[in-house]
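Listed next as structure tokens is one chain, alone, in the form predicted on its own.
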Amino acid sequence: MAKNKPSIGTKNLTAVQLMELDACTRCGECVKWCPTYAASGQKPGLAPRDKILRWKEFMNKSYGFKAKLFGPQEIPSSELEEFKDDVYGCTTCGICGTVCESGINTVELWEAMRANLVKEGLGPYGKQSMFPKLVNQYNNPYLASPEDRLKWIPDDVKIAKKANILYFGGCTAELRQTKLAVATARVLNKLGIEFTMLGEEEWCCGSAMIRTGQPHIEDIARRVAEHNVEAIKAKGATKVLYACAGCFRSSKIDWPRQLGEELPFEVIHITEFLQDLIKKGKIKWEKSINKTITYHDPCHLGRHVGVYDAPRYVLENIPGVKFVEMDRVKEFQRCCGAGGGVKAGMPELALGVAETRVEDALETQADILSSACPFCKRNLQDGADSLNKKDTPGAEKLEVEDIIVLVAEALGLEVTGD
């Protein structure tokens, strides 16, 4: 009698990751910190520990000792479907890895699981399946034409054809949150920084596909990385600035992986760049922002890459600002809820996480909740609006704004855009 075929495979999981499944001690520390588990009302199976234990169980049923002797046990499709939903109910924020007593690299594990599920025909989740199709057709996930990337540029902004410094705007800032792009460009002009941009030649950074386990579809993650790197090289840039934490993370970590080599230019977040200029005395503020400001660490900028101090340094040096910290910050920060494809696939879950993070900000009695990522800006604003509708005290007064916009205002610049 022929043995059953395994219901799942080991594709995309490295030997180390397979061992990490056994490394989990079931201590439950990750359960206490997981933002989506908390926002879901503690849905059974959504906690990081539970996902690891279920995947380990699936591996044993398919490849364990009994499976070797008697053949793999069939895993009901309903179980696999439920597991898929739980794996995608995660922002890949990485807090579970930060607090893991066994040192499991959970972000890499979740992304490998997702890619595995996609290859098995079990993923991604909902609208996330559209990401590769849209980027293949439009080079961005917003159905925008290449020339739309230039529509946000005001007449007063000067962008060089070639320069040592290139500003990589990103799909969201150039096509949706143009206020961020305008602020960044005007700040650079104000500071006398000559810079260039890719314009119509800029493609999506690939983050959405990688985070949702779809980088292999038509080799899209490698293609966008290769195109963007070559386009940047053609502009003569040796330094590339990012105001989007997602694009920054993709360029710094994912592009070298996809290409198998180091990048031929330096990758810098705009807050790091501004911090250096402030320390050198090259920024002359023109306006005081007399408000109390707290800061939310974007997962892609903080835990994923390790940039914590630069954004705080910039905010603390803006005249008039009283800077206060929330309860959970830096490596222990609570995710905004938008990452990992959750905003697109499970918007209600994303909103629940955002509301909790905004509540953290309200406890500080800050006037402004700032961040350094357009995705955080959008989801935190949604969270504030939702709490305001629920008549949560203080929510109606809380302003959510990106650091670069605040910098522009403190430099006396007009900030326009959506």
Given for the second form:
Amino acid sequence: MAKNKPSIGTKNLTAVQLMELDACTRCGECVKWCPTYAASGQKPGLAPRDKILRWKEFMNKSYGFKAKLFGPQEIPSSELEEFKDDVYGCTTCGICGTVCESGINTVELWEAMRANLVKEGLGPYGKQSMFPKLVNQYNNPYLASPEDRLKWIPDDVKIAKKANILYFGGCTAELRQTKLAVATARVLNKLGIEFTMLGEEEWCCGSAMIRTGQPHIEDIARRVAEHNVEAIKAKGATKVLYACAGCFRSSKIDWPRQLGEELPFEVIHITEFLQDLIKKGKIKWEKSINKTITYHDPCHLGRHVGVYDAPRYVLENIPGVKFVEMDRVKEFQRCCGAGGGVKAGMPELALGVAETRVEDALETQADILSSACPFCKRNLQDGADSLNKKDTPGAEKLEVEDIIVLVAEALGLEVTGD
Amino acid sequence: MVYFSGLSDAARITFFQMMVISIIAMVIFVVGLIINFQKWGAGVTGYALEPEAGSKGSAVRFLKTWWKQVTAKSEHGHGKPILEILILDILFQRRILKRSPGRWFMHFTIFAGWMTLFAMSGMMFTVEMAEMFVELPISAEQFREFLQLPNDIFGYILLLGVLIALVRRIFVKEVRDSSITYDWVLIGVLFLVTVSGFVADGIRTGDLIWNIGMSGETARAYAPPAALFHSVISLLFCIAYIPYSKYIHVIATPLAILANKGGE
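Same protein, different state: after the form predicted on its own, show the form predicted in complex with the partner chain.
Below: every chain and molecule of the assembly, starting with the one above.
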């Protein structure tokens, strides 16, 4: 009798990742810290430990000792479907990896599982399947034409045709949260930093596809990385600035990986750039912001790349600012809930996580909850609005704002835009 | 041929019996390990790759992929030196200590007790084997006596860790609720092996606590089977069973920590 075929494949899962499944000691630390598990009302399937156990069982049924002797055991499609939903109910924030006693690189594991499920025809989740199609057609996920990327630029902003420094705006700041792009450009102008931008030639950084396991679809992640890198090279830039943590992470980690080579320019987050200028005494503040401010570490800037101090340094140097820390910061930060395609695929879950994070901010009595990522800003704002509707004390007064906008205000600049 | 293992002349376990059991345990272990390596080796060798059509899991592929990752530069920029990882993360288990000092104490006592007892058993075996072929400055019996105290100390260290783990799993609700057979088998077997070791030793030496009421002729009669029982379950559960159970983490976890450069 012919043996069954395994119900799962190992596409995208490295031999080391398959070993990591057996390295899990089920200590439960990841369960204690997982933001979506908590926000879901502790749905067992969302616990990272449970996902590892289930895939390990799938592997044993397909490739383990018994499978070798008697052939692979069939895994019901309903189980695989349920598993897919749970793997996509993760913001890929990476806290499970930080606290993992077995040192498992969980973010890479979840992303590999997602890509595997997409290749097997099971993933992605809901509207996430639109990302590659939209980016393929429009070069951004917002159905905007290339010239729309320039609409945010006010007349007073000077952008050089070519320069050593390039500001990579990102789709969200250029097409949705334009206040962020305006603030960044005006701050750079004010500080006398000559910079250029890609304009219509800027394409999506690829983050949405990579995080949701779809980088391979029509080779989209590699193509956008290649296009952006070539366009940046053509502008003569050796330093590329980012005010979007998602684009920053993609450029720093995903682009070299997609292209198989080091980038020919430096990837710098705007807060790192400003920190350096402050240390050199090159920033002259013009206005005080007499408010208490707390800071939410974006996963893609903090835990994924390790930039924790620069945003705090910038905030603490703004005149009048009283900086306070929330519970769970830096490498133990609680995710805002927007990442990993959760905002697009499971908005209710994203909102639940955001509410918890905003509650962290409310406990500090801060006036402003700041961050350094447009996705975090959007979701935290949604969380604050939702808590406000529920009459949560303090929510009505809490401002959610990006650091670069606060810097612009402290430099006496007007910040316009959405 | 005789096999000493600390028993009196009248109650030795035969060398043949022990060698057969040891070889069976080792064969089961090695076969299981290869099956696991092949299962892991069904994975791909790098980021975003796909297995070649028709390729089967390969132990060599796993080992090569693991080594490539160990020696590669960290893409996330948080790699630590290998020596630091070996000492602090694997031997000292720093990652557990950071999360929970109590659980670290439990795990570290099990780890230190188990590994030291295993090493001392290996040393005892080596001396006994060597004695058959060369003249040693110390006899196997003297060496056994020399190891008695450290064996007791590390046996109690192991027992302490195992008892904490059992109590935790039985009485701490969140731990009990999340426990599955996979977890229970590991701690249950460890408890059985540890207690059987104390009992076998207690019957042999007449220890007041661990002789379980046996003395004189009864003890002499039951000491060999007790020692044999302990030896057999130790070899089968603590060696042969490793690749087929949660014990696999004693191999996979250090390899994962090394591959991920100490983890985040």
